[in-house]
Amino acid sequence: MNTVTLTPKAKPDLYLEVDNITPDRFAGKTNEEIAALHLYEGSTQHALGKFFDVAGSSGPTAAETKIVIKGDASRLKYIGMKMTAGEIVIEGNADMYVGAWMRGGKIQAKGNVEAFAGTGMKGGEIQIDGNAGNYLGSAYRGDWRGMAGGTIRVKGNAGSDTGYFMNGGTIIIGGNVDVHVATHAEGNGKIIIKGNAKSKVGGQMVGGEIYIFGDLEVPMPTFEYRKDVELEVDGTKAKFALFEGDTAERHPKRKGETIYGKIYMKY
């Protein structure tokens, strides 16, 4: 795999929209052609080379192209947006919409990321070594199409509204999560919380699964206990209490059986 290294020249005054920083856009291009790709600072369009030094070389295809952002990316939005293959490594923090609507490939953020990482994601993998902001793996505001596939793994904590309108895929949070997990979730998405959760977990949930290893501060009253089960979740075997809901919502049926969202609480 060929590697293109982007080194920021200086911290921009405004946030940059860098949806062209993807293996799909870089593949098959010379460094000069990559530097000529556009980005936006506010409403003003600039060449990428105004803000970044470009080194290395791209591969002939997206799958053969790796991008390393070497330096502060905390003012960069839309890194890896709609990427289908290849790899991106962010060596520090990043702003909003990391991996938004991505379909394949892998993104690793070695620091923290802000809101809407993996929004509308359909495939691929996002690994966040720090903390994630609000609306992780969620739908865009005003939309109902949340994460539908792929995997997001966060080593630290996550903010509020994780998995909002989630329809598929897997989110694994190594630490704690804030309020409103899997609100309006449908389909077969899975959220694994290794730490603690606050409240409004599974509100208006129609389908999918939530696993909580730590404490749930305020359980939803519209989830009913069903039974205890022995499961292996993300490599850990444990006993869980299964709750189903949200019983205040309308639920579809499959072969005469009502489909509920499921919350598993570890003993």
Second form
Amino acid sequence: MNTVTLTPKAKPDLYLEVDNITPDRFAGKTNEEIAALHLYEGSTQHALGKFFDVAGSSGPTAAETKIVIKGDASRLKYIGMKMTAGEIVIEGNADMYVGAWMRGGKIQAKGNVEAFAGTGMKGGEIQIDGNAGNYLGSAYRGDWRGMAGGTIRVKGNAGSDTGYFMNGGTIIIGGNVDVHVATHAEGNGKIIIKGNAKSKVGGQMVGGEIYIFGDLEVPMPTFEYRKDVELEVDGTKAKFALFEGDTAERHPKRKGETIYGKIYMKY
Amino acid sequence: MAEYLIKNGFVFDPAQKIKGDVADVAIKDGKIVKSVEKPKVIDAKGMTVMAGALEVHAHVAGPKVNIGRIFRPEDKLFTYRPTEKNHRMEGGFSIPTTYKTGYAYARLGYTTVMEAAMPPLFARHVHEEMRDTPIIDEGAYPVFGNNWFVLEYLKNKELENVAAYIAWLLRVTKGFAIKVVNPGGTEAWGWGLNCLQVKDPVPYFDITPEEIITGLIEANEYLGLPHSMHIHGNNLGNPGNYTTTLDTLKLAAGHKAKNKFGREQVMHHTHIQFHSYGGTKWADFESKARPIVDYVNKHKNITIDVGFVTLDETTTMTADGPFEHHLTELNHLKWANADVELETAAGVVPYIYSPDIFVSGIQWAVGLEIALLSKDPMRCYITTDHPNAGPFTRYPRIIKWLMSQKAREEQIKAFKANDKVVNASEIASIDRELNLYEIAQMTRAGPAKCLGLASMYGGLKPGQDADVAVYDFNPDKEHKPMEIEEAFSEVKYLFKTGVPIIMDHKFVSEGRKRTLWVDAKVNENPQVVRDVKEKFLKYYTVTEKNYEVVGKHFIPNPYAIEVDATH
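Given the form predicted alone above, produce the structure of the same protein in the form predicted together with the partner chain.
Time for the whole complex; same chain goes first.
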């Protein structure tokens, strides 16, 4: 695998929209061609080379291309948008929409990422070593098609509205989450919270699963306790209490059985 | 004003019965003329020249469209086109921005567009949006079919009062025609009910859709308006609804058009695709295009537009409030509903016409069957009921399907349940391919006549407005289906009222758009004046003064069509 290194030159005045920073766009291009790809600063179009030094070399395909952003990416939006293969490593913090609508490959953010990471994600892997912002693995504003596949793993905490309209895939959070988890979730997405959760967990949830290892501050009154189950979740064997809901929502039937959203609380 | 000569194009102009002859089109002072002296010459050799097209039915301005824009930010995702010279930013797919609406119609060669449903109370909003839609001339149809005044006058069989009220409302809202949406049913929706048949009673008002439709046809002809009563019938979108549609169409029988505009129909039934369904439930859903088209073919006092399903993700929006609620229960996507005081209501729901769902496939087939079985292209028009069955930007794709059996076969093959689509419709057995003359009838001459605007629009006769579209398409050559779609997606040249708008695919001007409205003069009618005053005092949340659309802010460039209906 070949590596292209992007070193930020100077902090831009405005936030940059860098949806061209993906292995798919970089593959098969020379460093000059990569530097000529465009990005937006507000309404103004610039060449990528204005803000980054481009070094190394790209591979012939996306799968053989790794991109390393060496330095602060906290003013970069849409890193890895719609990427299908290959790898991106962000050495610092990143702004919103990291790996949005991603289909494959891997993104590792060594710092924190802002809101909407993994929006509408369909496949691949995002690893966040720091904290994630709000709306992790969610749907775009107004859309009902949230994260549908792939895996997001956060070592730290996540903000509010994790898995909003989540329809598939897995989100694993090492730390705590803020309010609203899996709101409107449908399908078979899975959210594992190793720390504590606050409130409105599973609100308007039609389908999917939430696992909470720590405490849940305020449970939803519309979830009903069903039974205790022994499970192995992300390498941890334990006893969980299963709650089903959100009973205030419509629930489809599959093979005569009503499908509910499931919340598993670890004892 | 400059003179222009569009030279040597293949001209298709049903208004003069020109069927692709090589000819020149001369433009001077905003009009088509016989000849010009020192023109700027545009070489249209090997290209197709037509008049600017007319849209008879689209939802492109007003509160309902804006609800769609507000509650569907995802519709704009990945659609932005940045500012260019002479061209502002565009955005949106099924509910484009006002600017995109103007530019996108112009790119397709459309120069006149009718907003299909204007709630009178929000006429000001409709006009503000039309004002902000560049290039195209526009008019708007106020909705009457569930209006309390109309229901009360019709119940008492007071035709003169209905007519006087309509004339008043057209004047204060600067409206163009009488639009009827789910007559009685939308009002019933306020009571949690609906009218699915033409004989279903409307709660409280003790009247039936049948009486509303007939009454409004009579009022329309009493006034002699340029357009006819324009109806979206009861029972839209339900399996088996074609019988309701036939009952509705039959109400035109015995009525004759009375007007000075050359219009022959007394009823325009819109998006009839949505009203031509057989079966008893979705599982045995089937096309009933044939009985509907057979009836329309035989009755010259009816015109229709199709409402083609384009197989896209779109946003449905209609004044048919109960239907939208029905739809959100079906697809579980978000729903917005609005009630407009004494006048009407609306609902908005996103919808995906997926080629993987057999119902969508059959709906696609129904639309094409209607157009292909229709014997008179002068009475059957291309629409998508934008954005309900798909965005208007898909018209080139519809033209491709209409002109190429191969294109239809390719689409049928692409359906997941193609056997179900073929069995529930007759689309696979239709080999008719429309020609460009017929397309010009369906998009130019036909709609212009139906709207009563044939003296201005839809043709290239000397004296008509110089709205001219030139497509880079040589009708003498063989074309792959995709080439048809591409050619009609972007005009090479476009003139609006003699002003060059698009030259060599680039916008050069926004022209000076006009707002068309109908100024109908009627006998003084103190009762209607008193009733209006009373309703405003008693029920409306605004005063009469804050209701009227007046002044340059709302209509910077009005064009009034005068009708004398004093009897």
